[in-house]
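Next up is one chain by itself, shown in structure tokens, the form predicted on its own.
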Amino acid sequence: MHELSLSSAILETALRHAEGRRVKSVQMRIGTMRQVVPDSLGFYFDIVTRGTLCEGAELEHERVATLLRCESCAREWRPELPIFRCPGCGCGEVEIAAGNEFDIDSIVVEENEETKCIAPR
């Protein structure tokens, strides 16, 4: 259900960016850690847009694969398992490299009668 709270956010920095344009589509970048069931998501950024100037955007993304690097030995490698343990040395100590994303890459809105790409800042 966080999905519709998130859409939500998605929404207000769409607009925000979009200063007034429509918007045609957002793309993002979410991380395999961040448990956001993307259908889920855009459900809820459909029901979120009605009426505004997202109404009808797409709402596209790209899955980031969980990639872990031991703080120790800094190896780095994709689990295949909930366990976040280094297979080089066994050390415990864990950074998530990647996998935890959830950013919007660009927007793309209508700009008389073309469309326009921006990266939200």
The other form holds:
Amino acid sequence: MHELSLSSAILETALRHAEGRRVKSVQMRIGTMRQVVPDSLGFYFDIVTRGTLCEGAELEHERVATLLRCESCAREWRPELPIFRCPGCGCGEVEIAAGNEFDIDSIVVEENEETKCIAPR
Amino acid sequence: MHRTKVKVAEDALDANTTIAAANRADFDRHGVSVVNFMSAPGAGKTTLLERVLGEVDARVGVLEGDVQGSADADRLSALHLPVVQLNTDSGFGGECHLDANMVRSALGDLPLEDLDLLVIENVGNLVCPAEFKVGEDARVMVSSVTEGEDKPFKYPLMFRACELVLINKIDLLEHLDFDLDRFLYHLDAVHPGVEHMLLSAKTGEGTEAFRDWLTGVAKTAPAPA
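Form predicted on its own done; form predicted together with the partner chain now:
Zooming out: every chain and molecule, the one shown earlier first.
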């Protein structure tokens, strides 16, 4: 998927939460069902952040494996193919318990205030 | 200088979701039902709309999304419906999908108070449009028999994102090795029980069902505020 516009969306969110502070890193959770290539994301993030408070920030991500859950028998499984019928009871009502995430968990910022010198003059 | 970890806990596409909700509110206020119409390039979206839109029992408008040009809008304007062309960039190359913000930018050009149904014909693309809601009530995709039986496995998000899957170009079946049963089996595996229709935009076979489906969507809009 086009990681360029996704990177712009991440930048906008990070800047909003940074509130004028320099961003050192962004922590994301990306589900394996999402149509995104994390390495590409990092590449474009480096480009879109130039000249912003996120310039040079590291884009870190945790990959979340897909977990499906049958709404009929509550069986859970990690699919190898995108098959959404329960392998146990065959029910087609399946919940995506994990794997759909494209979340920004947190950012690490550098505080602006200088450390005040408290030594006696 | 010390560092602080700031909790964010947001979906990175929150901004699009927010704008999509604003679009939806505007559509609801005018009592307009909205269908997001998607497919790979060349599957037959525009031809299907040419075939059925004039016969839908509702006041219909079209928001036509393409990277460039107005070829599809020009074709559909022959139906004497309100048609607005949205190009995803003003030059060569642009976004490969419509997002909520782009759709919002075109709302002012559409006579929403005079419409019951808005069809948003998305940019031809089986990947990205599935990820970007634009404020629609329903999502429909077209998969043509010339694309092969494995399409649902290759593009599961798109096939799962839609409430209706149209299988187009059935007039070509006799010339192809396409295994329709296998395709339907794969479709059911990826999106169990999804409504689907077999049709041909070229001959008209099966298109009445899609016309009636669109009429049904148009009539289920909330009453204008």
